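Take a look at this single chain in C-alpha cells; it is the form predicted alone.
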Amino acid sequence: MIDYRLPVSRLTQAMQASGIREIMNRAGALERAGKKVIHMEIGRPDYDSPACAKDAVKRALDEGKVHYTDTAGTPELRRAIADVMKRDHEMEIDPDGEVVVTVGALEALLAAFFAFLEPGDEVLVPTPFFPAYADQITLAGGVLREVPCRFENEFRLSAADLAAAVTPKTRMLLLNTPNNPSGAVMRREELADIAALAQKHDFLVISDECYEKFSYEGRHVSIASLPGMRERTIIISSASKTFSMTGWRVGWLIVPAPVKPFVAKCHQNFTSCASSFAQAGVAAALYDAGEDVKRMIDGYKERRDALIARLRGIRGFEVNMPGGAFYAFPRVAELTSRFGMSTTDFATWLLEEAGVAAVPGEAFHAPGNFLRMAYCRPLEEIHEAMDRIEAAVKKK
C-alpha cells in the first residue's frame, strides 16, 4: 500500500467540508428517490446569458479565434473592463497596465493571495464570508484573521471592529460588499472609514466586486475610487453573476500598475488564460447587455421583496432586508433552540421534512445560528417553498 503523504499541510484545512456542496449533494440523494425540492441553495442565476454574448462567441468561433489570447486577455475585453470602469466609476483603468483577465473571480482571488502572501501573513476576512476564502488564503500560506459583523447592523462591517483585528502581521482585507452570504451593502461613509484604517496601517484590500449590479437601493460604490485607494486596492469582478455566465468561467483583476507582473506569473501558470471565445462574448455584454442586466435585477429585487415578507411572516425567522446580492440570512436562533438542533440539523430537517435546501450558516463562519437562502428561483417557486417551510415549522 503506498503511503501518499497526503494531505500536505497547505491542504488540511482546505480539506474541510464547505458545507454548500454538502446540502446540494443531500438534496441530490432525495430527488433521485423521488423526492421534489425546491433549490434554494444554490448561487447561480436562472436566467440566460445575454443574446448579444451569444452571438459574438459565435462569431469568434466562426472568424477562427480558438486559440491562446495574451495571458492578461485580449485587448478587446480588457478595452471593454476599462470603458466600464470610466462609465460607471469614473475611474481610469490602463487595460494593458492594470488589467488580468482570468478564468473566473475564483482564479483571480488565487493569483491576487499567491502574488501577495509570504507564509504567515494574516488576512482580515469579515464574517459570515464565501468559504473558498478560507480554502484559498490556507493554500497561499496565508491565515485567516475573522472580523465578527453582526446581524444588528446589517452584517455592515464596523470600522471599530476592523481596528481591534488589526495586527503587526495584517497583509490585507478581504472586503466583499455586496456580500455573499449576507446582501450586506456597504455605505460610503463607511467604506471611507476602511480606507483611512488601511492606510493608516498600511494593508492592502482585495475589494471582491462581483454582486456590484445587484445593488438594490442606490449605485455600488467601489472603495477604490475612494482617495488614497487605487493604489492599495485589487478589484476582483467577473461576468458569473451580473450577466448570468457561470458557465463561461471569465472574471477579472483590475491591479495597480506595479503589481500586474506578479498577479500574471501566478495567473500564467494557473491557467495560461481564459477562454478566447468566452471573452468575445464577455466583452460584448460589458458594451450591450445593459438591458439583460436591468431585466434580470428588477426580477431579483421582486424575489427578494417577497421572500423577505414570507419569511418574517413565519415565527422564529429573523431577516434583514439584503442591499444587495440575491442571497436572504434569515437567523433561526429561536427555532434552532426550540427543536433542540444545530443549525446544520436544522438545515437537513428543513430538506428531508420540507424539500427546500438552504445552507447552514456555519459554512460561513456565521456568529449565530443563519441559513443561507438564494432567491435566484422563480418567484412561484419561492412562494412554494415558504409555504412548505411554514408548514413544516407549524407541524414540528
Ligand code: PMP
The other form holds:
Amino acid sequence: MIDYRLPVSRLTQAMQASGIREIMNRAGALERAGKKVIHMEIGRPDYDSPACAKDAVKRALDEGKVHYTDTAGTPELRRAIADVMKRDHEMEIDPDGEVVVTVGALEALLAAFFAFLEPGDEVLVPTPFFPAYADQITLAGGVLREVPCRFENEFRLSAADLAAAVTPKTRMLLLNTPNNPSGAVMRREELADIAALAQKHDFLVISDECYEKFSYEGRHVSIASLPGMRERTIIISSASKTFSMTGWRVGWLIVPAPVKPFVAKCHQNFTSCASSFAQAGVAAALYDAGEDVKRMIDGYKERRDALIARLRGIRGFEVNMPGGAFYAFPRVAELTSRFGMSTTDFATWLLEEAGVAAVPGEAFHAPGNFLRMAYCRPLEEIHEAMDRIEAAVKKK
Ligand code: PMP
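Form predicted alone already given; the form predicted in complex with this ligand follows:
So here's everything in the complex, that chain up top.
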C-alpha cells in the first residue's frame, strides 16, 4: 500500500474534528433511522435568495458573461460594494484600489492571513469564535492566541483582556461583530478602546462583518470607521448571510490601497476570481434587495425573541439576549454538572433524547459549558424544539 505521508506538517494542527460536522453526521444517521430531527446546528439562512439577484444572473448568462472577470472582481460589483459602504456607513471606498471580491468571506479571510502572516506571527482571536479562523491561521503559518470573552460581559471583548494578550509577536486582531457563535455586538465605545490598543501596539484588525445587517438593536458600527482605523483595518464581508446567498460563494475584502496588490496576489492564486454571473447577482442584491433583507431581518428578530424567551423558561439554561447574528449561546453548566456530562455528551444526549441538534461550545473554543443554537429555522420549529428540550430535561 502506498504511503501518502499525510498529513503534511502544515496540516497536522488543522486536522482536528469539527464539532459542527460531528453533530450533523449524527443527526443524519438518526434521520436515516426514521427520527425527526430539528436542525439548530447549522448556521445557514433558510430564506430563498432575492429575486432581483436571480434575475440578474439570468441576464448575465444570456449576455454571455461567462468568462473570467478581473481578479479583483467585476467593476460593477466593486462599485456596488463601494456605493453601499457610502450609503450605509458614510465611508469613502475606492472601488478600484481598495476592494477585492473573493469566493465567499472564507476565501477573503484566507487571503488576508496569507498576505500578512510571517511564520510565528500571532493572531489575537476572541473566544468563542468561528472555527475556520483557527485552521486558516495555522495553514497560513500564524499562531492563534485566544482572548477570552465572558458570559458575564455578554461575550463582548474587553480592552483589558485584549491588552493582556498582546505580545511583541502580535500581528493582528480578528474581530467578529456581530459574533458567530455568541451573537455579541460590540458597542462603539468598546471599539474605540480596542482601536486605541491597535494603534498603541501597532497591530492590524481583520474585521469580519459578515453579520453586519443582523444587528437587532441599532446600526452596525465598523471599527474601520473610527478615527485612524481605516489604514489598519481589513474589512471582510459577504453576500452569504445578508442576502441568504450562501451557495453563491461571493465575499469581499475592503483593504487599505497599499495592501491590495498583496491580497490580490493570494486571491489570484487561490481562485482567479469569483464566479462571473454570481457577481452580477450580488451587485443587483446590494442595490435592490433592501426590502428582502428587511423582511428576513424582521423574521430573525422575531425568532430570536421567541427562542430566548423559551430558553429562559427551561431550568438549567442561562442565556444572554444576543444583539446580532442568528445564534443563541446558552450556558448549560448547571445541567451538565447535574447530569455528570461533558458539553459534548450533553449535546449528543439532547440530539438522541429530544431530537434537537445543537453544537457544543467546545467547537468554538468556548471557555465553559455552552451550546450554539442557530435560530435560522421557522418559528414553529423553534417552539417545537423548545417543547422537546423542556420535556427531555424535566424527565431526566
Ligand atoms: N465569517 C463568519 C463569522 C461566518 O459565520 C461565516 C460562515 N458561517 C463566514 C465567515 C464564511 O462565510 P462565507 O459563506 O461568505 O464564506
